[in-house]
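Encoded as C-alpha cells, the following chain is the form predicted alone, with no partner shown.
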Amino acid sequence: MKSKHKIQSICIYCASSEAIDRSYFEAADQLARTIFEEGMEIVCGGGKVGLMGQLADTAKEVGGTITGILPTFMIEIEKQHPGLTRMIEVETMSERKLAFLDHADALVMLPGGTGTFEEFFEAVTLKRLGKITHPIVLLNTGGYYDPLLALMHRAVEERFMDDRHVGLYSAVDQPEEVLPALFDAPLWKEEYAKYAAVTKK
C-alpha cells in the first residue's frame, strides 16, 4: 500500500471494558486483521480484557505480532494477555505513554474511556508542539467520537487552535479506512511548532 509515511508499527489506544457493545469488539478485530495482513505490528496496552484483549486474541489467531506495554501496578488490574508477542513492563502511566510513542510509527484511537482520551489528547498536544510527527487516526465506530470531534472543531472555530491544526489527526468510520487514512495523513514537521500558539489575525 502506497504511503507518505514509513509505517511498520501501529499503536492502538483502546478500552479495557468488557461491558461495551459487541460492535466495538468486531471493529477492533477487523482492524487488527487488516494491520496484520499488511505485515505490520500492533502496540497496545497489553491487557487481556476489553478491546486490548480482542487485539491480542486476533494476533494469536492469525499469527500477528503484538507488543503490550503495562505499568507494574496495572498488571493486577488489566491482567497481562498470555498471547502477547512481547511484554514491556514500565513503572508509571507516564512511562507507558512515552513507550507507546517510542515503539510506534503511527497512532490509532479506538473507542474508550478517560485513559484513552488522555492518551489521544497527549499525543495530539505533543504533535502540535512538534515533539512527535506520528500520523493519528480515530476510528469513530458508531459515531462514538462525534461529540469529541465537534469539540475539537469548535476549538478551531473559537481560535483556541489554529486552522492548520485540523491536520493533526483525522477520523474514519470503518476499520478498513484506517490504514489509508494513516498512509495519506498530511506530513507533519517539528518546525510546525511555530504556530502552536494561536495569534491574532
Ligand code: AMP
Second form
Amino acid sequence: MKSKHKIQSICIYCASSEAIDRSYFEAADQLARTIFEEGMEIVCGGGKVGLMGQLADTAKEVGGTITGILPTFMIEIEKQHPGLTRMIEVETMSERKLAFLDHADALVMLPGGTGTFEEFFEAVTLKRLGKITHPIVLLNTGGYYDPLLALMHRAVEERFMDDRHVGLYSAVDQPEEVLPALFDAPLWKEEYAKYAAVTKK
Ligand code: AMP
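Form predicted alone done; form predicted together with the named molecule now:
Then the entire complex follows, led off by the chain already shown.
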C-alpha cells in the first residue's frame, strides 16, 4: 500500500473491559492481523485484559511484534500480557501516554472507556498544538463512536474548534479501512499551531 507517511509502528488505544460484545474483539483481532501482514508493529497498553489482551493474543498467534508500555504499579500486580514481545516500564500514567507517542508513528483508537478516551484526546490536543504530527484514525466499530463524532462536529460548527481541525483525525467503520486511512491522512505541520485557538472572523 502506498503511504503519505512512514509508518512502522502503530499505537492502539483500546478497552481494558472483558465484558464487551464479541464484535469488538473480532475487530481488534482483524486489525492486528492486517498490521502484522504489512510487516508493521503494534504498541499498546500491554494489559492482558480486554482489547489490549486480544491484540497480544493475535500477535502471539501470527508471530507479530507487540510492545506493551506499562506503569510500574500495573506490573507489580501482574497486569501485563505474558506474550508481549517487549515490555517498557514507566513510572506514571502520564509518562506512559508520552511513551506511546515516542514509540509509534501513527495512532489508532478502538472502542474503549475513559482510559481510551483520554489517550485519544491527549494525542489530538497535542497535534492541534503542533507538538506531534502522527496520523490518527478512530475505528467506529458498530457505530460506537457516533455520539463522540457528533460532539466533535458540533464543536467545529459552534466554533470551539476550527474547520481545519477536522483534519486532525479521521474515522472509519471497518478494521481493513484503518491502514488506508492512516496512509492517506493529511500531512500535519507543527506550524498549524498558529490556528490552535479559534479567532473571531
Ligand atoms: P479503558 O478504555 O477505560 O478500558 O482504559 C484502557 C486503558 O486503561 C489502558 O490503556 C490502560 O491505560 C488502562 N488499563 C486499565 N486496566 C489495565 C490493565 N489491566 N492492564 C493495562 N492497562 C490497563
